[in-house]
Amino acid sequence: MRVIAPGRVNLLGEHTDYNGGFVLPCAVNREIRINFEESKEFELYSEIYKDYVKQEDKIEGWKSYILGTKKEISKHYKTREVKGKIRSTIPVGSGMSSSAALEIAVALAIIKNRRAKPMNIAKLCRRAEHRYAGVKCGIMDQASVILSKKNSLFFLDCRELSYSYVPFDGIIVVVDSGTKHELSASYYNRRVSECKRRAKILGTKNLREAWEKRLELGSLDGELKKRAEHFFSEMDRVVEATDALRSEDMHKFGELMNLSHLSLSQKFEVSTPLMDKLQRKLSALCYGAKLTGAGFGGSIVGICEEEDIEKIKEAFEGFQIYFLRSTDGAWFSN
């Protein structure tokens, strides 16, 4: 038996998910695959880390994503012990959410009830990442890994957990900066806390509520104000982007990606000088580009046409480049 879970890239709606906002990611044709069989004891071998993870192992490092997921899923569903091998074509730390893909793949491998609701599985995997990996992520990564559809972007309302699909058949280009981000050791959790404090000052449950009420940000200043400004403008960009895609206006969509990166760099301050340089370079060769994922390293994502591929390869010689397509979410295979 096997399960396959794709990676994902986020095209717009960065750092909005844990604020109850909108996101516009998609699953991509890079994947984690677990070939397994039922067993008396839990044991998976990772080809990436060249090591085994077993039930009795300490929950730390990369093993926390596997064992933490196993713990959370087992609290709510009947599960089985499995023995098998983990293979991956998702580059670790590049912003394609290898961690969420691993969590979803493990969940699908051990769960017995194949009629379990995908969003429920995504929520439990997110909880595992919070509790055991120490990353206070939103629901975007896990939900997009399991619920995305081919030739579409996945529009998700992270507060209501409602979603829809926006037609999209473009070529996605990802340029890996070579700077790996370690979310739990970075400023990611700090940004989550900052946003919560800003919402509290504004008298709302979260920044989503403040955006809906169109509250003035005059009560904030300095970094407090900049973080909220990013969220407000990014929410507007996701809404505009869905309209642009439905109108097949790729130039407008690319422009919104460029504006998103500028805000992430100047307002949310999760970019780096290298990421800014790569974004400027890539955006000049395609419709638009921005950092994808948490930031603090990782990758730049852009949207291009077939005729752009060779010039992008030439411009980014020495960097790892991926040309991707949107794909379906995770699935089982007997």
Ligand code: GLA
The other form holds:
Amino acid sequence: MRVIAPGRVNLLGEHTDYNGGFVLPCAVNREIRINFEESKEFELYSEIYKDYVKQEDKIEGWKSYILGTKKEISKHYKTREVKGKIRSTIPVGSGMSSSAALEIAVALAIIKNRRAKPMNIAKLCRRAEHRYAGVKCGIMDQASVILSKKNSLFFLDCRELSYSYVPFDGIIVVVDSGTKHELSASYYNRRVSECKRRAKILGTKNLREAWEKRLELGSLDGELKKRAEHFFSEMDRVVEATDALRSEDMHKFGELMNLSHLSLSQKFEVSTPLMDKLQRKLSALCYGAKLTGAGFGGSIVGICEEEDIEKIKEAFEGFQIYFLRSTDGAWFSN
Ligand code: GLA
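Okay, that was the form predicted alone. Show me the form predicted in complex with this ligand next.
Let us now look at the entire complex, which starts with that chain.
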């Protein structure tokens, strides 16, 4: 048996998911693959880490994504023990969410019920990440890894958990800055709690509600105001971007990506000088570009045409660079 779970990039709607907002990611053709068989004891070998993970191991490091997921999933579903090998073509720590792909792959391998609801699986995997990896992430990564569709972007309303697909057949370029983000190492969780505080001051349940009510942000002081301004403008951009895609206006879409990066850098403050430099360089060679995922390092994502590929490769010599396509979410086969 085998299960395949792709990585993802996020093209718009950054740091919106844990505020109940909209996101526009897609799965990409880089994947984690687990070949396995049913077994008496749980044992997976990771080709990347050149190590085994077994039931009795401590839940820490990369093993926490596997054992944490197993723990949460088995509280809600009948599971089986499996023995097998994990392979991956998703670069670790570069913003393509190899962790969510690993969680979803493990979940699909061990769940017996093949009709388990994908969004439920995504929620349990997110819970595992909260509890065992210590990252208070939103639902975007896990949901897009399992629910994306080829040749489209995955529009997700993270409050309602409703979604739709927006046609998209562009080439996705990812430039790895080479600086790894350490998500659990505080910055991300700090932003999550900052946003919660902001919503509280505004008297709303979350920033999504504040955006819907178009609340005045005047009552917030400097930093608080900037974070909320990012959220408000990013929500507007996702809405505009889906319209732009539907009318095949890639220039508009690229412009919105550039604006998103500016806001992530100046208002949400999750970029770095190197990421800003790479974004400027990449956006000049394609429709538009922005950091993808949490930030604080990781990758820049852009949208380009076939004829841009060579000049982008030349410009980013020395950097890891990937040309990708949107692809289907995770799947299982006997
Ligand atoms: C990480 C998290 C996601 C999301 C992004 C930022 O990838 O796992 O839930 O919050 O950062 O948009």
